[in-house]
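Consider the single chain below, provided in structure tokens and representing the form predicted alone.
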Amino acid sequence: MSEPLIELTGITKVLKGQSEPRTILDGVDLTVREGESVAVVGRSGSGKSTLLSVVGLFDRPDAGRYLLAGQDISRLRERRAAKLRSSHFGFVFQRFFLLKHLTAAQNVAMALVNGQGWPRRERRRRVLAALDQVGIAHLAKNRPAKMSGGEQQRVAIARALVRNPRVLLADEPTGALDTETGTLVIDALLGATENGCGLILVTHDRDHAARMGRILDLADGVLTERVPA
């Protein structure tokens, strides 16, 4: 069995700023291994982004256990989340978050502009790695607006990956994609997965869902394991 990723114990997340407290995570426990494709589902407020940010680190838990690779970071400062958030994850959200003046190259690149001083040779064969991953290495050139919404998703899938993350964290990439063009930034998000990466899958979406190796629901801040039919 391959190792762990990601092992959350307990973990607990209360939101502070309404006139009452809520839970919006309550005991939540999840282990994602190496190479593994996990969903994670439930109704629109049921606290899904809130998890990814939680293993994103982007957001301390109020409680519970994070073990990350098998090191326990379940109370972190600020500068020693960011440095693990750059060598760890990689993340795909709805938005592509393209610059909209750069290449899909080039917006890749941005992902190594505070790398570990890579040589630009070295750069670009990152670069063109991802890109190819991904299926787009031929719009290595183009800008997003000679771009479909597909192409634009996988550039960000590419700029994602380009850092080679361990953890790969998507919050409803296909949202705002059709059947189709969705079908095919999950074929990308789950050949992540062939390399040994982690993915962890947001999604309302059944048939997106139903690829993963797991799929976990999210509801009342519980998070339950949904048993195969």
The other form holds:
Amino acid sequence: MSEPLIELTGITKVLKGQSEPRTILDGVDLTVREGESVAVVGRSGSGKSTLLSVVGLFDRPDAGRYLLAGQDISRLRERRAAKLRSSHFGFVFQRFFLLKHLTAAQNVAMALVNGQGWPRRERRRRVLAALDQVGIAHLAKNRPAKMSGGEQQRVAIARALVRNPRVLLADEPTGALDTETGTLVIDALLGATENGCGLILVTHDRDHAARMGRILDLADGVLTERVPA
Amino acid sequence: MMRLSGRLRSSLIIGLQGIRARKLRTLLSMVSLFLGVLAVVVVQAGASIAERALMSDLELTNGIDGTRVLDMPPNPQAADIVVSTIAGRSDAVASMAASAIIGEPGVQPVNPGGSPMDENWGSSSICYPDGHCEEQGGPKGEAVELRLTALTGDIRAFRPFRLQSGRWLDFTTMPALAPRLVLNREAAKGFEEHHVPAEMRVGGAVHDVTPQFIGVVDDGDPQPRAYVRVDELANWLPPGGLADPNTGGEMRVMLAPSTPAERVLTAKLRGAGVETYLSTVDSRKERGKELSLMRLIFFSMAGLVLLIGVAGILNVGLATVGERVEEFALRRAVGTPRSLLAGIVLAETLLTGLLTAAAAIAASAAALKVVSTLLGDSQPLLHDVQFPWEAGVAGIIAGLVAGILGGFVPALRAAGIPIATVMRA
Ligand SMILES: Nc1ncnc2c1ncn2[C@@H]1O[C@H](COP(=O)(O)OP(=O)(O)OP(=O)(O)O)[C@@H](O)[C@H]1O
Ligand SMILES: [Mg+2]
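Having seen the form predicted alone, could you give me the form predicted in complex with the partner chain?
Let's see the whole complex now, leading with the same chain.
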């Protein structure tokens, strides 16, 4: 079996709301290996997005241990977190968050913070390769306003893939799309796992969840593996 | 270093993208800032032009800042030492003046005593080497009295005379037999108003001389003066005669800062027992105090106007950041460091400030050009005046400062946007 990319043990996250603090994650255990795809399901407000924001280093857990590729990163500074986000993770959200004044290619290139120190040609090549990987290389010069929702989401996936992330985190990426287009998007995400990339997909769609290697249920702050029926 | 310049580049590129995507907002920011930067540019331009005019007048009369000035009482022996020591040098020039009358012989000049043409200070007396003075009598006639100033070299290296017409003295050629004279403006005025024959009487000269007038300069002197090469005058009047205390001679040597001639000359003069007074021209320091208070007052007013512009940038900047919360959250999510986000916002306001500065500088340079062509003839201060570079620098600094002040708070806001925004949107 391949090395675990992500190993969470006993992750706890308490959110301080207006009144009293609420424990959203209460001892989450989760392991994701290279090339593995995992679906996280649960009812609205169960904390799925919160879990992704901990995994994606948007936020720090209040307790528990987080190993990323064997390295303990339970506590780390924002500077280093920003570096790890760009070197290890790719993000896809329900909304596409494309910058409307930029072309598809420029939107993808946006994820190359500081140009990665790569020469312009190399950057161009990678951007086009990422767009090609999700099947929309021909739209490189289009602006978001001229693209369909499915195409826009695939630009967003290309943006997540352009740096060859170790793990893709997708938070309801098909939520705003029809079933058919959603399927295309899931295809694109699963395509990336063939290169050894891990995938955590948060979804409300049973069919999409069923296409993942494992399905995990988030309820009452803990993750439980759904045994295939 | 690599990382820093990479970030700077990224900030500028993304900042430019932002400006291009929001042209109207940028324009509004610029409009709000324009008057402030313009005020700074105009104040600095006015101050520089005024100071430059003052300084150049001072330079004409006193000499360029840093010039060493050696004064001594007129004394024939000293004159010989001075001329023999520094003749032919360009880093030291001596001037020796004596009174001269040009015009009809035997008449009282129109300006007795060499006074300015429009002021008549009454009759004058001429004193002779043997010590006795004589009331200058005779009928008033067509003659002008002036200070005849003999030069050992081109004094314009120290006092940048402005040529009005004709030529300046040429010190490179062989001395001419008839001395060539360059008049100052006051002397030229005298010859214009009065029909004067070109015959010159100099106190102590053997004969009367027929000089040639070759040009007119502005030397900043209100008294009529004529400049002549000391070697051309020497045929009639040796240097020693020029330095005759009885004819009210002046003797002055102007030296470049740190020329070896200074040491040699002072040593020789001291050896001969001549008293000398050495000073260094420093007009800027003297003038600086007067100007700085005025400048302070005007700059504070301009600063206030600029502050209003800063508030405008700040306002637009905050609104823009509020509108771009998602973009910044997303940028943070893909690993953009907070410092770069702040840099992007600052780059936008800085570029806006610089664009505004460019516009304000262009506007005031154009306005100055118009004013100069319209009023230049009646106002010598505005005649052919160049846009001072200091005003350009002040405008750019004002634009940058406004950009930093107006962009600082929005930049902090942008850096503080939580990434989770992208998940809750
Ligand atoms: N900043 C916050 N402060 C306090 N409580 C918060 C904050 N953000 C989210 N919550 C709460 O945390 C809980 C989990 O939110 P989260 O967004 O993780 O749920 P989710 O499972 O992603 O829901 P959905 O399926 O609707 O996206 C919710 O009850 C929400 O109200
Ligand atoms: Mg959610």
